[in-house]
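Presented as structure tokens, the chain that follows is alone, the form predicted on its own.
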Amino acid sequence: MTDYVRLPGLRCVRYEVALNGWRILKHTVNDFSLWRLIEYPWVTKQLQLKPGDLVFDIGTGTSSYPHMLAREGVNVVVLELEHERVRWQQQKYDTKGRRGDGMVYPVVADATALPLPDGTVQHISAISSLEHIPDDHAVGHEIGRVLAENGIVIITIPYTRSERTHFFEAIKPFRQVERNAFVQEGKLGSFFRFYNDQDIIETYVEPAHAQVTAWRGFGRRVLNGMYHETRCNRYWRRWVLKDWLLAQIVHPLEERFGTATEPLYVMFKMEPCLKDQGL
């Protein structure tokens, strides 16, 4: 049996705590949090990484993950669009990699038209950032260019069975600028968008030729509903070991007993699908 690279929770934990210091703990500064929590584990799960793999990550932004795969022997190449953000990835690379960590390659890309030849690439992850792109349809034409044709693809992004009509209504100024799309009032380029399974299907899977083999949701009734759109959300980037239990107790037991309610994001792995078997 392949023994791949693993990422659990706790780890992560233990890996931003190395790359930021003791303070993320406390207050996160890169928006490491419950999702992310979730995220991380189940995207390195799906990628089927060894070390001295390459993966090629979109709009990265701050993320720690590139950093914390590096730990774990992975290559990383970041694409990601702001020179700042990219910058801010190169050095955190040079202040923080050690000897024997992967290696991780900042680069200026816009995921619309990337920089790579057809077919060449085995892995790629795009954690919560495809839906603040508003051309998404080229970003998933581009997905599925450049995709190797035994390749695999992880995509996290925010979810709707049908329409969403509000996002953070009274919490934050989000309007509303076409279905299922937002942007935030006040701060340019913050565009937002929803996916229903139409969606996905249209912008996502179709471009790249490819079939969904696997799919999990989270953000159900207690972590989204009673949590993260209410007024709860000013603990949302504090005391991340809450956030930990939080994705180690509460989502399991609502991806096990609460998948009657919607989603807020969703999690899914593309892979091309066969010519022989003529799909």
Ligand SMILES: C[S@@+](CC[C@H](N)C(=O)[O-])C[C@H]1O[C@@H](n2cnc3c(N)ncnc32)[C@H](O)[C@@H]1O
Contents of the next structure:
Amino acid sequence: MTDYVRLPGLRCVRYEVALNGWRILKHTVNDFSLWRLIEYPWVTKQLQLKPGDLVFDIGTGTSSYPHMLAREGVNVVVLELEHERVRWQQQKYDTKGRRGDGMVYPVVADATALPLPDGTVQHISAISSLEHIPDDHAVGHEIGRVLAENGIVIITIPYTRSERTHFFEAIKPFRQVERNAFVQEGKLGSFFRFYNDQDIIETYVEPAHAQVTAWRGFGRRVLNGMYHETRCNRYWRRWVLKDWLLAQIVHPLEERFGTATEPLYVMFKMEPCLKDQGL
Ligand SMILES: C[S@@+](CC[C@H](N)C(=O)[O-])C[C@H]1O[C@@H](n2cnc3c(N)ncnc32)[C@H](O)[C@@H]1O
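Now show me the form predicted together with this ligand, since the one above was the form predicted on its own.
So here's everything in the complex, that chain up top.
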């Protein structure tokens, strides 16, 4: 049996401390919080990585995820639109990269026009990033275009079963601009979209001629309804170890016993259909 790279939650916390300092335990410096402690372990497992593999991470922002993978010997291309964030990633790698780590290659790139040849990419991740891109159909097309025949794509995005007419109520004033899509008042680049099953199929699965081979929700009645979408979210960026506990204990229970309630996010794995399946 192949030993694939794993990133359990506690190791993510340890790496986050190594990369951004002890202060992150008290208050996070980027989006490293409950959702990432659920996403990074699952995404890493599903990518089926071995040391030396190369992952293309779309919309990385100032996430530590590429550096965490690099510490496991995996190489990562950061594909990020904002120059400042790409510079931040380069600096992080220059100051925190260690001998023997995988490489991190930060690149300014627009996911709607990926600077990559057709059919060449083996591993793609997009963690809570595609919902911020208004032309998501172009992104879906690009992912399908660059994906290798036996490639793997892991996407995590906000989810809704019905039409969503409000943004996270306790969070910020957002205005609806399209079906299930919102922008923050007075702020450029704050686009945010929720996806239903049909949107996911049309936007990402069909253009990649892929099938969904793994799927998991997160953020249901407890983690979302009692925490994230409530006033309790003032603790969202504080005390990271409580989020580690929630991810370790409450998240698996919600996914085991609470699946009748809607998840706020879904994570799924896509793999191209074999040609002789005619899909
Ligand atoms: C919420 S952040 C990503 C979080 C990150 N993946 C993590 O693991 O914490 C979304 C990122 O997507 C980037 N982005 C937005 N539009 C993009 C585009 N068209 N192409 C590439 N990146 C884009 C934004 O600049 C931002 O840094």
